[in-house]
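First, one chain by itself: the form predicted alone, in structure tokens.
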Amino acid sequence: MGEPAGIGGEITVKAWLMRHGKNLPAFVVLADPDRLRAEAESLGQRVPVQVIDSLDQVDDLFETALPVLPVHTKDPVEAGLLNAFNAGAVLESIQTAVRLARDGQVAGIVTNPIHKGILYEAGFKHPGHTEYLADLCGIDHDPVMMLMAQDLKVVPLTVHIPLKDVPQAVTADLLHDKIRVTVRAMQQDFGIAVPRVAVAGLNPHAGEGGSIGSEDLDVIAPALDELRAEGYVIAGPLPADTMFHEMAREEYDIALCMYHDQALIPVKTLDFHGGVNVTLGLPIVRTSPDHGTALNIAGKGVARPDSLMAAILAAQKIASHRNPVT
């Protein structure tokens, strides 16, 4: 479902309408069916929204109707207007999706964007979507956020923290943990037997031998040497400003960056509308559009479904690697 006042419903309806052009696999929506009908009506589109009570119905229905497992909002939804009374439905949809995935009833889940602020008002205790999914899956390690677009896959080492706090957060333990999880996921989810990892430096020119900051020389390089000694294929620390042009991207399978914008700017520049957020290290497949709730354009009919459709296709690809047809 995602945030019901955002663009999640609109892009879901549009994705179903464009299912043939993008060759999307059959999917079921966990949302309020009345809200989806209203979204379709506002777009002037005829979208048969079909409530189902069994996932066995999805494949037969998907060609002619949008299958929905109902998750009803408590209050009526007004586009662009947040309502804490509907936060429970948002969380219920996530909980149900995770349960279905863990039970093997669906190949994976694709989460529409949530609004953490309104969830916090309703008592949400987790830092974000990813941490909540990890808790629901019962894992005892931190999952890893990966962004992908076209031929680029990027993991930020640190995520939503102030830039001034990044140098202290860059530690050998964090580098070891994230690279290990990332490499396992590249093997399991993308079928890359020996993943090549490119690691960006923290400072300009990767510190230039310590003359522009000491972290690259004193922290990052030794941590990477330890991983290389274990057999990991790693390049770096590398100057971040030369890592993302077309020829450079041919030299690695995934890049690890030191902070949020260092990772996300190249992805969004390469394919702003088609980026995908993938959670690595979960026992289930989870992807998401690489954008937010877009409350400012909700209800206007202008939201693009590109990222959602890319996320659906990415989930299908990852699931096929985890469970190959024999």
The other form holds:
2 protein chains.
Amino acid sequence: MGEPAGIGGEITVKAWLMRHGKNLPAFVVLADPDRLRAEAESLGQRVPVQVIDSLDQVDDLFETALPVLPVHTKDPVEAGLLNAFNAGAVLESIQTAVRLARDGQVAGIVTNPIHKGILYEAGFKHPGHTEYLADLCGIDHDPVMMLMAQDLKVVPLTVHIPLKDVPQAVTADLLHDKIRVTVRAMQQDFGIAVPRVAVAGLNPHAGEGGSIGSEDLDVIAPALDELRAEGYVIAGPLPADTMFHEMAREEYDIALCMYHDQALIPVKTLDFHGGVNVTLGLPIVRTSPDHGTALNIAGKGVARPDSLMAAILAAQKIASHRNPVT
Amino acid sequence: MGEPAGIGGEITVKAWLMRHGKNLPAFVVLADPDRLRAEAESLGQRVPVQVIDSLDQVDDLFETALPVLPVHTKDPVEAGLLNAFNAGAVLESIQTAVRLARDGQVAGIVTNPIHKGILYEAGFKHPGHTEYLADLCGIDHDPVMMLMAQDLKVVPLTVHIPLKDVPQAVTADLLHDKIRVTVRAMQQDFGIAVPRVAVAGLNPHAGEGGSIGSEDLDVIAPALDELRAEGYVIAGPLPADTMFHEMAREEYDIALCMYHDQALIPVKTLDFHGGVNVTLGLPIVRTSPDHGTALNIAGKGVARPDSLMAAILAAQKIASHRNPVT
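Alternative state: the form predicted in complex with another copy of the chain, after the form predicted alone:
Okay, now the whole complex, with that chain kicking things off.
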């Protein structure tokens, strides 16, 4: 579902309409069927929204109808208008999706964007979507956020913290934790036997041998050396500005960046519409579009489903690696 | 000349060889003619290196020969090997170039990369190439470094400082100074009557209304408001990660970023080989390739002249805007 007043319903309906061209796997939507019907109607499209009783029906139905497991909102949804009374339905859809994935009834989950502010108003206590999923999955380590563009995978070491707090947040422990989870996920989720990790430096030119900031030399380099001694294949710390052009991207499977903009600028510059957010280190497969709820364009019919479709395809790909026999 | 042990000579000879295809304007090289002959020979190319007495000869000569104003190195040059005895020649070439430009004998100067370390060994006292040029031009304000890719111009507010020092370096005064110099240069050097400036936020999501760091709200936003009140056309502070995709780039003429990697990642991701460094706010036209001396590949014949050629074309374009009658 995601935030029902955002573009989640619209891009979901659009993704179903484009299921053939993009060769999308069958999916079931956890949302309010009436709301999805209204979304389809306002797009002027015939979309048979079909409430199902059992997930067994999804594969057969998907060709001709959009299968829905109903999650009803308390209030009717108005596009663009947040409503704390509907926060319960948003959370219910996430809980149900996680349960279905943990039970093996679905291969993975794709989460439409939520609006944290309105969830907090309704009493939500988690720092974010991903931490909530980790909690629902019963894991005690932090999962790792990865962003994917067409031929680029990037993990930010730190995410939504002020830039001034980044240097002290870059520690050997955090580097070790994130790189271990990331490398395991590259193997398990993407079938890369020996993943090559490129690590960006914190400072300009990766500190230029210590002359521009000390962290690259004193913190990052020794932390990477320790992992190399364990057999990890790691390049870096590398000057971040020369890591992301076409030839450079061929040298690694995954880039680790020190902070939000260092990681997100290359992804969104290269592939603004088709980027995907993948959560590494969860027991379930989870992807999501890399955009927000886009309340400002909700209900206008102009939202692009590219990122959601890329997220669905990424989830399918990861699931096929995790469970090659199904 | 640039650092004679680097790739400067090689890419200069290659640029002359490609002068027709790229429609390069006539240029004269300030370097050691014997060294340039040797560079051409080792490329297996016939390049008639022609020492000239007067700049009047350049236009006629350029079609058939590479015009050179001799600047002799003290020691013979060995590719890849820095030699402090040759630092004097490097500085002499810069001084002569600036003098010719200030006297109006050349339309502008293009500087090949220098190696600061070896210049410091020889007693060089300036923080960098650009500051040295400012001093030679007798100006007392700091010039502004701009990076150009094919359809992107970016100015970094801070450059070669540790990331931890960036937040306190972002001040209203610095923003005002850099934006004023930048806007004037967009008008004078690029013929943009009312330049649209996009300013990146310091923090992720430009601080998200103050919830991720305070500087965007407390420092950057009010500084930009003051400039808007004077008539400047400025958007921002904007989330840096969504500023650089194709559609976003159409919304502004120049982007101002808060620090090195925020500015350089998009430029080098989009156009690794053809980027150009332009110095704004000098009384003379000055551009340079946006790469270094590349000592590791010097003398191997593999250096790409793309960035130097783009720098020569950019200098021509800027000169034509500054002095439209010539």
